[in-house]
Amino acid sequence: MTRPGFVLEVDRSTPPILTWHGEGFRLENLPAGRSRVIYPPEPLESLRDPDAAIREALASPLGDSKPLRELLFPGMRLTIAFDDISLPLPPMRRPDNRQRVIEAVLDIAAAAGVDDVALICALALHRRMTESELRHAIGDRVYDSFAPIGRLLQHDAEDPEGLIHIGVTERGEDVEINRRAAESDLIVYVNINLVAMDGGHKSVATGLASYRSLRHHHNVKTMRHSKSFMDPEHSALHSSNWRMGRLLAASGVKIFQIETTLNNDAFPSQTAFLQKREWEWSARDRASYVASTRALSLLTPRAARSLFQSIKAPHAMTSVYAGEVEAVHAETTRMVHRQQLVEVQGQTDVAIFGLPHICPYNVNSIMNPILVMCMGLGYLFNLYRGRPIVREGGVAILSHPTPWAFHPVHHPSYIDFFEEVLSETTDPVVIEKNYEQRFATDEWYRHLYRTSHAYHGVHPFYMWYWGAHALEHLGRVIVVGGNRKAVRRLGFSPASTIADALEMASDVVGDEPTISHFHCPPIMIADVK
């Protein structure tokens, strides 16, 4: 039996707690009697035969959908869209879930005599994937069959000829998506659901959308009204995507959704200590920790990044569902919650988040300061259902080196956002009003997004908005061990150690505050009662 998540009340016998710090980790002592550590559940058992499970899901779909085989016919136009490199994290060992599912869909399509098939990577405003990244996600056989004949595409949200405006929702939201997909007889969407926010109508309505559509929910107002991205009933982001997805369905765009879930087995066996509770470390685990930290201390930051980015996780498939979008997503969400939910009683004055080396937007890249903010306040802070683990007016402590460093190919507009925008203001509302349109429509950023491997010009704005709810909720944000100049540019307070950060937090929340340490990764969702 897989052990569920666990909340440890720290006492004097509690060993030091592992805390991630970018391309490294530290052991931290937490104050006894007023600290707790929230641990994720252990990995669920994986499917014994994923390929057989996929075939069964395609033959027995959920909702009012017919089996995939019955939806296919000679002469039809079929588009298979799939999630990009932003998940899973870390990237999984081969074969990737996307490869398994796409190969199964193509086998059925070939048997049905379907010749007009195209694959589209659903990038939204993310960077284009490289050949090696695509090969890893969809497999060599699929890549070699489709790329040479121009049938392996990457969605271009700035291609005026490649987009089609479907209509406007009852809230005035434009729905504009990829033309090839919209004009197909069927879209098959292949998804990996890493967290409860992924999947459902968000797959097509975001992944294949244009800036004209995305601006309706990737904005400050929506983010501030999404009191939990992981709880659909309290997420304005979710509500907007669902309105758009339902408009697509009402307009005759046919989607056959295929969603898969993974367990949270995130690290190879040689670093097994990263997923264990510290008091259960064996002598081998302790030796592995010491050896790892010593080895990392000898590496340059660039070498350490390269080492960590090479990690391929032993994630394994725990479920696969196919059919009508909403029926599929309901079952997928249930499985995600089964793996990730941890019941937590009440909030605390302070939350500590150790930030790992990777987030959805720095795969094979650099975690620049803006992504540090997004990872801490946009993602880890929001990994809750109900209420945040830290009370309103409380303090978030992030642990990360926060280098003043950017990937010049992947994040060109981030550099200008950091240098020009954040030097003037960190207020999301002011940033959105005064700067967004200029970056979003800049022709050079557009060119780099469309022809190179750059994120869209507006992307750093969205990363800043992602943390807007946390910025409004918190009384202070402190970053431990970061580049002090970069941390101050973000509008946060630098600290040298966790102990120093807790002393600084007392100025906001009083002496001897209560503390929650969010022991992530692996990913979990705190179900705060």
Partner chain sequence: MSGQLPGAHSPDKRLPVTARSWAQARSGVRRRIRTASTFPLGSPPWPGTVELPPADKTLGVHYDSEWARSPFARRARTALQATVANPLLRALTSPSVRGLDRLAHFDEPAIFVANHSSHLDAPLILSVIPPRWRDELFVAGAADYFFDTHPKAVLSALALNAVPMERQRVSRTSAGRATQLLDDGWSMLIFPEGGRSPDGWGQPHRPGAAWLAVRSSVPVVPLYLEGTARILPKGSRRPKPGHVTVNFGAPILPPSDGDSRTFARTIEDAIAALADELAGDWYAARRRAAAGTTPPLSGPDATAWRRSWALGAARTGAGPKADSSRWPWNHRP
Contents of the next structure:
Amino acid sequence: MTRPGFVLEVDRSTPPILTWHGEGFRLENLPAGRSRVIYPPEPLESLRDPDAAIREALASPLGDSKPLRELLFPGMRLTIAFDDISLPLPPMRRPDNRQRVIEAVLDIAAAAGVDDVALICALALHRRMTESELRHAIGDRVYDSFAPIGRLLQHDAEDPEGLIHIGVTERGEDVEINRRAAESDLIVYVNINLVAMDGGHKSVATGLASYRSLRHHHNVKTMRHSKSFMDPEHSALHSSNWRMGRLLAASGVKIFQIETTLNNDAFPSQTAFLQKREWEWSARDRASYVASTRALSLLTPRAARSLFQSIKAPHAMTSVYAGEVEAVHAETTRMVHRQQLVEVQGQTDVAIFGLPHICPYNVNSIMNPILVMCMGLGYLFNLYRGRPIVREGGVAILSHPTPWAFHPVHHPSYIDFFEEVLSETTDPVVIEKNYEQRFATDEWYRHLYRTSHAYHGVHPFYMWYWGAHALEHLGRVIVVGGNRKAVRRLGFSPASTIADALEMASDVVGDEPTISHFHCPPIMIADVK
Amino acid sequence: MSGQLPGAHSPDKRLPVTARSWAQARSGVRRRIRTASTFPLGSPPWPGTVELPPADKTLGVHYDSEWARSPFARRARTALQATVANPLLRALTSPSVRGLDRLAHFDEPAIFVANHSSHLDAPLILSVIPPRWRDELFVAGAADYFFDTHPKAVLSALALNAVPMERQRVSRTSAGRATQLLDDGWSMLIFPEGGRSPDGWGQPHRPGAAWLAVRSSVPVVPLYLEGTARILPKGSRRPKPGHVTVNFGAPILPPSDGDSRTFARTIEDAIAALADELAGDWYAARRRAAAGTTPPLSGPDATAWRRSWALGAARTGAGPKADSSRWPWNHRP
Amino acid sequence: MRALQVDRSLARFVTARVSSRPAAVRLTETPSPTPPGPDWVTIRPLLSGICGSDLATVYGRASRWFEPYVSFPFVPGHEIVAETAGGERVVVEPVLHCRIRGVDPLCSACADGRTNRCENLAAGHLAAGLQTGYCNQTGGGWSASLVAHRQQLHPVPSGWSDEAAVMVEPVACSVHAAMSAPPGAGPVAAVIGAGTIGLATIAAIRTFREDVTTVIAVAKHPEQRRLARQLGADFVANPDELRRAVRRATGSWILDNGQLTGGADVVFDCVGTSESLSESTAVAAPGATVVLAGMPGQVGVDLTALWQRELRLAGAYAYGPERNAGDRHSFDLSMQLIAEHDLGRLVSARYPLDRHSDALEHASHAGARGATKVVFDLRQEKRR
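What would the structure be for the form predicted together with the partner chain, rather than the form predicted on its own?
After this comes the whole thing, all chains and molecules, with the earlier chain placed first.
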């Protein structure tokens, strides 16, 4: 039986609480009487036969869409777009949802006699995936069928030949997407909806868009008006994407959307304690906690990183919906909320976020300081509905080693952003005004994005904008256990322990502050009343 | 030497002493050993004119292999597989296994159905099948081949957990035993061709596997093995190391209407489609399967030489393992 | 009078080099030098700076190149603000060239006014010595008194502090470095090193080089970074950030082994080590000029880039009339620069002669200790 989320009021008998710290975790004592711990719901039951569920979803789509079989005909151009390496987190065990869905779609396409099929990884401005990452996502059979004949493509937001300008929305936003997709008789979009931000019109309007189109919603103004971007109803980011999606539909771009949701079973059974409530830890859980923290303390950061990056989550599919984008996304969002919503009463002065080893942009890579900021103030801070869990002017405490380290292949422009931009200013508005254009048009970044495995030159800016709402809302940000120089460069205050951080926080929010500890991962959404 | 004309000398005899004549001398030794195992040193042949005594009720299809599923025998088998059989098979066949992801959400007893062209097939499949099924799996072995003498029967039962089964039609004894085991939650490995292929092409399927699946309503997992015939074909005694591919298919549920004949055809088509996947790419194979143009495993309906000619052509896609060593160690452009 | 003196003592040089202590110099009582000719005057130092080349001498690391151009025992110190007998404050231009040595005819460089390129540093009536502070007849700044030729003296503008005045000589070196890159070289300059020379070079580029629009400075220490920025660097990089900074400024690419496809149009090496020179050639654009402003000594550098990219490696020593600035003298430009940027503030510590060990230690770790220019304060020194 799956228990819903839970908010624990900390008292004197509460055990110390597991707090993530990058490639590791610690047990932290929280002050009694004024602290609470927010726990996610337990993993939902998964689909017993996901393949059958997929076939069923394709045969009886939602909205005004016809079944997939009826949309396919010999001689057509079919494009299957799919989510990139940033989903899910941690990467799931094989077979990935994308593989299951794509194989089911192709099975129907084969029966319908479709020859002109292309697959596009909808990576927007993310890095191109490697062969092994693609094989993991879409499976060997699909890879071997399409990669050798050049029909497995990765979206290129900088290829003038490969993009097409569809039009301009009523708010003046350019809609420019992948040409192959736009000129197909049908786009089938295969999505994994890990958080409420994903999916819907954002899939095509962002995943297959160009920089010229993306900058209309990936900017400071939009992000400051997305409260939060994890809540599509109150997100300017999503309003913009929805306008673009509707323009696409009106322009005759046909999209058959397939969205899947996962349960939040994020860690293998050997480390079950990571997603258990501390007072329910068995002897075995305690032993594996002690053994793993000991073992991790012996590892070099590099070894710890490769160990953590090798984790494959036992995530299981909980639902699959197909058909018209908005109808599908409504159902998907309902499922995501069923898995992730936790009701929380009121805000607190301080929020503690333990940052795990992974965020959407460092799969098989390094969580650099900018990603630490984005994970803490972009993702975790925004995992709320209604109001943030910390009050305006409050303090966020992040726990992460924040190493001064960058992946040279994946994040070249991040290094420059950190060295040049952040040494001048941390104000998102100034950053956007003074630096974005130069980074976005730097030929070297463009070359690395298009031919290597680098994030686009402008991507670190987006990471910073992701935290713009939090930077405006918070009175102070404290990073526990981080590289002091790196933390200061981010404009945050370093602290060595949670206790020190709470002392420092009281300078801002007064003595005896109330505290929320966000017990994530697994991912959840705090529904703050 | 079977093709030699009577009275003619073997061409080797006219040659000077070379490596080849040494090989010939060696094969002479082997012939002598074989001679030694014939009468009077071996058991005498039974004259056709004399009536056979009643068959031994403890051998053939009557052989009771129940002991081979005792906890002790199971542990011994696991140990034998882990220490001897699997390392040996890996070295000999360097198998690449595909399609296991199609079983990721499947967690029931199943009947594994495969094409058959070599003695290596059963042990090889046992070595690559996930433990979920391997630990409780029996192999349908030809009653007249594996269970005709006590030593062979004991070895087959112990090493493979083989259960005797008739090739031609399933008798009540063996069918009853198999359904009983399936009902008890055991999985099964069966080669519905009824024997190893003589020429590398598939033979028509016998209906037993489909019948058992329908009878016990157990899903069938089709399997296609590519390459064992090159390593140890029928009639050969010395294996030649090579590369084998095992392709697992998605489980197929037996039809609810109980039509085992149609189901047998479904299984045969599924295995053919798995073979087609290996020859080209998966999507093209799906296209052919949907169009009903999957090349049959039984090969072209033609004379023997044209069949083996076609076989050579079909195999070029999956030859021996690609040479991974590069220049400067391997001077090849 | 009391003076810090360097003797011809192999034992002392070896000790200094091995122990990394300023052992080649000792505080001693010596007679004040007597003027060697009619045009010479006795002057009394007020402040006397410690320069990188002085440190190389006292730590026993100086190149043997200078052996013929010094005469032992000598009193070091060539960054001097002093007082004449008449009470006038002067700064000393220390090069001991033909005119000062009474050599006639002048060497071609001196005839041309470029006294820093003088060929007769060991000739004439004066003992060998390339500058005041290396010659046993003139004395040097690290003492209570020395002699100087009238042509060596530049009056200190009224209202100037002694600190500002003592900076005239070192800043003139930087001005000369900044002016020795060919005019119109290109818009991006990199300055490696943020000691006195580096910082003053940044200021000099900003004031006198209108053709340079972007200055990238390399500084290790926080105070250096702050000053570099104040003096006009557009971007201050850590040593390991330089290549990326130059790449960004020039829009070039970084190749797999870390090499740049393009680079800075002019690079000033104000450090003079193997590392700094390697880095300078690595970030220089094809056809660029690398100016050596710091005294290098013996270095090991891969010069493939120099050859393949047709780089120009240019030394910049001392001062003289600046061809790229209408033949105005470096000292003149230096005074303008000091006034404009208040460079007197670069003097961060003053020591009496008694504490010469501390002073030299401080100077040799100036950057790490938040200092730029360390000077001897001789204003309390007894005159005898």
